[in-house]
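One chain follows as structure tokens, the form predicted on its own.
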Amino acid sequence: MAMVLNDDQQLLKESAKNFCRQNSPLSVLRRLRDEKDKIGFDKDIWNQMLELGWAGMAIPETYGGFDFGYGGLGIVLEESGRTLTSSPLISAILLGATAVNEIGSDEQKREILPKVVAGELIISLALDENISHAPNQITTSAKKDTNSFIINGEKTFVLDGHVADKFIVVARTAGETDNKQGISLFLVDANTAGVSITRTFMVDNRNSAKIKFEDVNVLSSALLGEVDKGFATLDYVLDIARIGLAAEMLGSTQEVFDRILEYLKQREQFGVLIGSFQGLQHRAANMYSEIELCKSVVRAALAGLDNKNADRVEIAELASIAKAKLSEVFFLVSNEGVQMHGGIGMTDEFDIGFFIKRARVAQQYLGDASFHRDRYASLKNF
């Protein structure tokens, strides 16, 4: 399992780094927040990202992608995390396009994926129904009605839900609320009668929405995958997304640490640089060690996704390790970032506070550290 970047990946990393720093610095997110932008991301920047081919990074060439692998997409996500770039990369690409690619029929792939790669379609996953991540606790129902299904229920924390053109709705077609059997996935147009969307303003200034489905009628052809058997493939899609999100969190964590080091080298107290204080050096050394571990688990997880011989249990283990570790370390480093900057770290004028807000949301999305420790233990039959 390759733990270092190859030449092509290194070139992509430099390209993505330069693009994000020059075209999407953190000031863009600040502007979007201050203006309460209706879309929530800069369309010009997103169009440039599409032109660079980032949307098709992990999509097969057959469906308009570039088949560069999840290792490539992870690199892009890591660099976008450094500048807290707001875009549909996670919602439409990492989750939406991945779900269609892994679960959809060939006809569905040919219809949807080229449009996603071209930026003509934003597709979002409507999964969670509670304040905490619980992918098998589904109460949204989809009842069979001749040649269609009738969907009723509510979803929360739907990324980019207010601008999505389509939703992948996780609904229960059989079984009890917390049963993994009886879960099915459906493609639903956002403008379908009975779909109501309420935008949620998140603390990290990213896009989310609550979606309500009231007697939403969709044809049987809208079914993604097999009826009643959607959970296993859904869980694999979520693992891919968890690894990608961990890569973005790694970029943000590294950026905070770099800003801490820079501040320690500049700030003077009692006539000396605070970087010379042994207590602060120990804390910095601890963060450095933890970040190095994070790099290893993310690289291993991304390499696992691109390894055709890796089975899904192994991927699930790597995903939970990566998400749990990055949730803990991003929490630690974002806290230290504010604390080591002292009083100015708490002010809105300083960018460091944006990272602690992003950390709190990213920690919870797709399962926090506790969720993934428990899941890993279950996978290992502990």
Given for the second form:
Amino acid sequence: MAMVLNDDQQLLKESAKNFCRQNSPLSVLRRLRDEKDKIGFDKDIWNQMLELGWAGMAIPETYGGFDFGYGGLGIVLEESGRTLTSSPLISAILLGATAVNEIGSDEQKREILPKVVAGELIISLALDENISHAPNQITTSAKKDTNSFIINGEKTFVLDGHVADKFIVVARTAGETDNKQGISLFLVDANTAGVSITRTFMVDNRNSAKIKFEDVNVLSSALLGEVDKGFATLDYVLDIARIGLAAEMLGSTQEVFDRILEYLKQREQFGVLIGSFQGLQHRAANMYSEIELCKSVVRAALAGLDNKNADRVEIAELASIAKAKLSEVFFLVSNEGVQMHGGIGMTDEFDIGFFIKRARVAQQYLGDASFHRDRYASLKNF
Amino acid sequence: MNMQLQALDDFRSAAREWLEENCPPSMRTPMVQEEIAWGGRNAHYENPESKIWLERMAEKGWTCPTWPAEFGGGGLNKEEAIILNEELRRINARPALTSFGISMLGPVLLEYGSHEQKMEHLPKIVRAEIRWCQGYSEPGSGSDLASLKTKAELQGDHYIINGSKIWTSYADKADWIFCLVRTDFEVPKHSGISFILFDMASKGVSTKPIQLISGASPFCETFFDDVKAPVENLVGRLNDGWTIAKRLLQHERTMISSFGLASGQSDRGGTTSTVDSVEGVAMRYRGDTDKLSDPVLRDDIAQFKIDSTTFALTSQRSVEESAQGQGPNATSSMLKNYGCELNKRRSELLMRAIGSQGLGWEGEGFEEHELLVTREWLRSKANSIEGGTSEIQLNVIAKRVLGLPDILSMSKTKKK
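Go ahead and give the structure of the form predicted together with its partner chain, now that the form predicted on its own is out.
Every chain and every other molecule in the complex is listed next, the one we just looked at coming first.
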């Protein structure tokens, strides 16, 4: 398993790092927040990211992508995590495009993916219904009519839901609330009658929405994948997204840690640099160790996604390990980020607060540490 | 490139074939403490196949696969060594030889030793003829190792060594010692230390085992009373021993960190009981079939396994990275520290897994493997003390890796 970047990946990393630093620094997110921006991300920056080919990184060339693998997408996500870049990279690319690419028919892929890669279409996954991630607890229903399905239900935490053109709606076509059987996925246009969207302003200043589906009528051709059998492939798509999100969290975590180190080497109290205090040194050294572990698992998981021989159980394990570990470590480091900066750390003027806010959202999205420990234990049969 | 890959493939086939023919059946079963092969003049083999396996591996130089052939090693490059290791793991082969000569002294002799010293000592390590011990800590010099006081004075063509060491692992069983001695008392503490080798059978050397809380006595007190060591046994330059000492510590930490991988084949605790998974043991003792019934223990075990998996990936990444460049670096402190903490966590979880059956000390009412869980739990407490305490490792990370300022040097400059 190659955990060291190859030359192409190294180049991509450098260019992504420079781009994010120069074109989408943290001040952009602050501005979007202060202006209560209607879109919630910067369209110019997103267009430049599209021009760099980031959206098509993991999409096959046949469908307008660049076939650079999930390793490439992970690198881009990691670097965008360093500057907390707000963009549809997670909603439309990591989740939306991946879902279509992994589950869709050839026809659906031909129709949708080139548009997503070109930025003409934002497609978002409408999955969660409760306060915590539970992808098999679906009550939103899709009832079969002659040539169509009627969807009813409410979704929450739908990333970029207020600006999405299309949703992938996870709905129940059979079975009880908890069953993995009986779950189906539908492509629903945002402007379909019966869809109402409420933008929710999240603590991390990224965008999501609550969405209500009231007697929404979609044609049978809107079905993504097989009826009733959507869960397994959905879970695989979620695993890909969990790994990608872990990569973004790794970038943010490293950035906070770099800022902590810089502060420890510059702030003086009692006539010495505070970085000389053992009470802070050991905490920094522990964080460093945990971050090294995080790098390894993110790289290994991304390499796993690009390894054609890896089976899905293996990927599921790696995804849960990565998401559990990064959730814990981003939590730790973002908390320490505020604490170790002392007074300035609690001010809005100082940027470190943006990271602790992002941490909590990223921790919960697609399953927090305890969700993934439980899932991992089940995967390991205990 | 293709030729290189072809050569590696050929090497793998040849290694696999050789191992199939030469690794005795019992050497493909999990290691048991009493059968660890340490070599040395007084080597004793509980299992005769241990000896056969050791001799065959030593013959190929594969006890030290990457050491140059001229010193008896296998002469393999890093890629070949990784393949050999994979092939050994494939058949669950036990380590043919466990030795501080391999893991600690050898690498620094290769780097700092004279040609004569290499010719003299390395082949004997490869062939398990000499068992080495490490003379580092002293009663007054634990974490502050550089304050050591054992002294070596030049008299003609010999050094006369006086002083004592403590926590010397297996000093009572070792043939030779690599030892830190003070050769200059007038200079700052790091600048007056030398690195010297001598025979433990020399006149004036005595040892006394120390009993630990686990009941075992892997460490000794070691005393030197006018011990004579020839000048040619000094490694590196006079008074420059601290450089070698630190380098050797990096190798030692790399070795100790491997215990966190739950390899089940170490000398510092963790043998038979590591064969079973913690969760398997916990479920068996509770009669659980498909899910561990104690939800808190289940969550803690999951967290432990997640951490140990990511740790194993990190060790692997460190190998991949060093295959592209340098030897062990300051990350060895990180690996040592994390590996030891993991090993301790595993022991604590095993204790919880078997409940009151883990509270026995000896005698009836407890299975042997249960008593072992208890003893290994106690033994594991030493993991974060030996080879540099966890606190020292964190200091090393803070200073060498993170570049944080040293409080001691800062307060000194302040006084001036």
